[in-house]
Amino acid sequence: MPQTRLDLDRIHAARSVIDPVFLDTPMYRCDALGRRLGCTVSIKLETANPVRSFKGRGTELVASLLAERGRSAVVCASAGNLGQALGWSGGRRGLDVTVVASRRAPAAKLDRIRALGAELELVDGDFEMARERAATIAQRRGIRLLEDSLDIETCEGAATIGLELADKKSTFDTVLIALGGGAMATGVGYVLKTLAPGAEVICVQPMGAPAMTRSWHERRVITTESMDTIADGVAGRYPIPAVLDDLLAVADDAVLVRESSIIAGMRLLLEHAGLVVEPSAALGVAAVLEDPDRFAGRRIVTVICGSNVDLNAYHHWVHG
């Protein structure tokens, strides 16, 4: 069992806390996509839920814990999906939820955060500036700061995806996971390395936001001065040291992909799987497109992690 901050017993217990609407998401083989990519492709669909991303698995744990302890408020920084999920989970438990996001975040994500009842504060900078502002708010108000990937609940919530994959371990040999802050990659990777150690865990990140991937290869935290990618959900500049340590223990590889491959991946998921996805969710397909020989004949699973996308931008990418 890999040495990380995660605990398998807690991950199993998480399933009794998380609303069933986020659990046991569809996983199915997509032969049309597989024929196009030259390998057997299965899709793990994390968008068929009220917040259209996997983030609800983690926010359910956080919100339940806060409610049990009598806490009344929570704040987070978000690229969009975490804020929606926290708004949903916190709202159902009577928590006051504040979300700090970049003004440059997709309008569709910001609108959904507001619609779910969260207080939304916008900053002019990128996600890292939003993270700093959220920490300031938490300190000033004396409320809980939820830090995605650093807070273990976000990782162990995402790790329940791994439990569901491990139940089907005979159907795949490689799992492709979008890599941003690292909650999903470390969570799913930990479970697979524990329960299905024969499966290869490959993390995928855009070349325009490569900090965590570079850090994984260098085995030390590498920060970047800027980022430039349409995959806003995985765009960060400052890897968290504790999360990197976990990732080093559970990931077999971390690769970078070009923007053109991300867009091609979105187009293929629409054409061959009938799925409208945000750029982060197409990273796995992009990785196969960039290195088809590596995956030829393999049995892969790609986790479709989110579908909160601005439709105007989506049409421009996919049909432009």
Contents of the next structure:
2 protein chains.
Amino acid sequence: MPQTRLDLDRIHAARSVIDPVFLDTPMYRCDALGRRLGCTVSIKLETANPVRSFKGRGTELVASLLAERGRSAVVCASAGNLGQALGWSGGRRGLDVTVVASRRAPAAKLDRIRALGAELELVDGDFEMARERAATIAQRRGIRLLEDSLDIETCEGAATIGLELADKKSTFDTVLIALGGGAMATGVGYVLKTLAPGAEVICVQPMGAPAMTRSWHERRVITTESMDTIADGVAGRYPIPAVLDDLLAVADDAVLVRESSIIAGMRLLLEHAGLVVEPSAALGVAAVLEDPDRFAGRRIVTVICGSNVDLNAYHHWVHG
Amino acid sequence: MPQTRLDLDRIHAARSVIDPVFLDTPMYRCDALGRRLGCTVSIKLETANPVRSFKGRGTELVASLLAERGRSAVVCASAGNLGQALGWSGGRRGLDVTVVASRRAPAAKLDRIRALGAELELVDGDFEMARERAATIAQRRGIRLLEDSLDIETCEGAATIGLELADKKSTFDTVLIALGGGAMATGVGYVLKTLAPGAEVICVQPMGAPAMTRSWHERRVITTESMDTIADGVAGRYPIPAVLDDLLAVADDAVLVRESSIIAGMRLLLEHAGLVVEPSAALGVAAVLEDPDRFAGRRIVTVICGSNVDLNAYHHWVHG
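Right, and the form predicted in complex with another copy of the chain of this protein, after the form predicted alone?
Time for the whole complex; same chain goes first.
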């Protein structure tokens, strides 16, 4: 069992706290996509829920803990999906939810955060600016700051995906996981390395936002000055040291992919699986497209982590 | 309990025969769509599986019975989805599967039937011509003819959707079900009238293929000379008397919708739920669009029954 901040008993216990609408998501082979990619492809679909991403698994844990402790408010920075999920989980428990996001985040994500009743504050700047601003708000108001990937509940929530994958470990060789802050990669990776050690865990990040991947390869935190990717959901510049340590313990590899491959991945997921996905959810397919020999004949699972996309942008990418 | 050809014990037993990949499909509230439609909308998603429609539930039953009995071949007529599902279920059990379809069926459906290893025979004419031809093949070769909606396994398979809905009966008032041959409507309707009698069961059919709906209203079989609808999955002209009898016992209403509403429904499902669906799967939303007062403030569930659509046609409908 790898040494990380994660704990299998806590992850099992998390399942009883998370609303079932986020659990036991579909996992199925998509042979049409597999034929195109030259390998056996299974899809783990995390978008068929009220917030259209896997983030509800983590926010359910956070919000229920806060409610238990009588706390009334919470703030987070979000690229868009965490904010929706926290809005959903917090709103149902009577919590005041504040979300700080970049003004450049997809309008669809911002609109849905507002629609969930969360207070939305926009910053001029990227996700890292939003993180700073959220920390300031938390301190000033004396409320809980939820930090994605650093706060263990976000990793534990994502790790419940790993439990579901491990139940079907005989059906795949490799899991491809979108890498952003690292909650999903460390959570899923930890469970697989513990319950399905034969499974290969490969993290995939855009070349345009490579901080965590570079950090993983150099085994120390590498930050970047800027980012340039359409995969807004995984765009960060400052890897969190504790998360990097966990990732070093559970990932077999971390690879970077081009924007053109992400777009090609989105297009293939539409054409062969009928799925409209956000760019981050196409990272796994992009990785196969960039290195087909590596995956030839392998049985892969790709986690389709979100579908919150501006349709105009999507249309431009996929049909443009 | 309504008097039909269906039996609750057999439907419960069916769950243990059907591959789990088709069972316990996502059901979730989609508030973005609900706001647009003026009611509370839940989606029951039947497309996240290897054949992208609910039909696998029924073909799993049929194929496992045939395999048990040592039969080696089966033939069916299909608008496209049943053929794929039978190809999948039969192929995994070593059965020779022959599918007869109209040459006008969507190329995407025909390609996927072939890709599943089924023998595909095309007829010049509509689904009713395919039915005739399939019966001839069955007789000539002495093999099992699978008849959708008439063969009770197809209704029982679809009825397992009803069990899953009934488990959440406190969350909805009305279920909207696409009506074609009637397997899904009678199966789901029977279970709901038995286990959740408070739930309203409304069947929805295109105005361009109204035979079963007209038959339901007149309480006798009405056939039509022709059909004209993009909702290929529900297009039939000759209602089956036994299925009509069952439908009369379990449906609260059957309504017809315009093609323009089906297209608008597909567009709303894309815009507000991120789902690419085939026209038949948009019938429920179309029904709400045509009669918003009837559904205002109600809690509805719409079964998203399939996503096998030609993307070019889809694009033309939704963005054209």
